[in-house]
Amino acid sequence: MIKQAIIPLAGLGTRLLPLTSVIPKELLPINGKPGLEYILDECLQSGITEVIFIISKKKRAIKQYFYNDSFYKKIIKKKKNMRLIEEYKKIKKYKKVIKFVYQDSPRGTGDAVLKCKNLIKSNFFLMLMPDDLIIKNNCSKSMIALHKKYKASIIASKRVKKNNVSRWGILKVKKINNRDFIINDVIEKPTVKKAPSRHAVIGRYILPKKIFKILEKQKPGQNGEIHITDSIRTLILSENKFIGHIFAGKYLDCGTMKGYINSTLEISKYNL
């Protein structure tokens, strides 16, 4: 049973500067609510009972956001404001499921995941990338159901335009049905000619615990970082079963200024 999730949060968010010079990108409001809370809600609604945040010392504001009890108690005692009371209840609910680990050197997503090695209890865990919001349908819940069905690792995917494949990790696939397929390989940012499909990797994964052994031995790749995609590829090519899933929800990219602004506009339409 998948009950644990990992969320890497140590990135500097340079694409959202100057906002992220003082505020972690995950705490930036999207329609009046920090982007990170949408991710947390997705986890909780899919049955996750423990969420591991990977942060750096420069992003301690994320921990402070959930551990600011004295501030809330003081202001609630003074103002008796029902909205603030409800917000504080929500923060306390989140706090019960969150653990923190630190990645103080930016050595890639694979290195960040490796920091959680001693905390993962079961054979599989969920990983979510905070820049990718999926609304209107719970992607993690669907993936956990698929994991139970196929007894395999799962990667969320969407079809992208042919001329945009070089922006994504692209999957080589064998179709199962209209939404699911077996993954035979993953190619990071291929050229249009070398792309094996138009199925792009989106930031939702169910990964096996054995990936930690791969990460421990993995040599740095592009930009001197440990990339989780390289470890996933090693597992796939070693005949570990990976299923791709085209999710039913609406995808929003919050990692760029244009995407962040668009996310607020889109979410406001649905009053989320």
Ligand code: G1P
Second form
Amino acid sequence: MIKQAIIPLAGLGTRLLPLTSVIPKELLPINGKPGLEYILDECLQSGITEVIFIISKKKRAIKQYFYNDSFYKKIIKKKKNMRLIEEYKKIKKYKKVIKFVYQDSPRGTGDAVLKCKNLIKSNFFLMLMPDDLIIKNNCSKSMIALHKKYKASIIASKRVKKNNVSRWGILKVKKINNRDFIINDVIEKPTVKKAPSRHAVIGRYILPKKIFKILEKQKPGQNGEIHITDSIRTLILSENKFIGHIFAGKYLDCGTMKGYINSTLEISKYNL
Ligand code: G1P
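Follow the form predicted on its own with the form predicted together with 1-O-phosphono-alpha-D-glucopyranose (G1P), if you could.
Following is the full complex, with the preceding chain placed first.
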């Protein structure tokens, strides 16, 4: 059973500067609550019981957001405000499942994942990228069900425009049905010419624990960063089964200012 999830949160958020010089992008409100809460709710509703946050010293505000008990208690004592009491209960519920590990220099997603090596108990775990919100259908829940069915690693995917392939990890695929396919290869941010398909990797992964062994030896790739995609590729090319899944929910890219603004508009439409 998949019970643990990890969320890399140590990124600098340069695409959302200057806001992110003082507020971690994952705490920026989307329709009134931090983007990170949508991701946490997706985890909790899919049966995850432990969520590991990979943060850095610069992003301590994330820990503070969930560990501000005494602040809440003082105010609640003074004002018996129902909304505050409900918010406090919600934060306490999140706090119970969260653990923190630190990645102090931003050396890439692969390096962030490696920081969780000693905390992962089962053979597989879930990873969610906080920039990628998926609403209206719980993507992690569907992926956990697929993992049970195929006994394989799973990667969420979406078809993107040909001109946009170099923004994403791109999959080489062999169709199983309308939503699922076998992944035969993956390339991080290829040129249009080198892209093996238009199936992009979206930030939800079910990964095997053995990826840690590969990550320990992973050499830096594009832009000198250690990419999780490169270690996934090593696993795929050495016969580990990876299934791609075209998820049913609506994708919102919160990593850019345009996408962030749009996500508020979209989420407010559905009152989530
Ligand atoms: C990361 C991954 C990329 C994936 C993307 C999904 O890229 O490296 O393979 O397609 O997330 O959001 P980043 O957004 O960190 O540049």
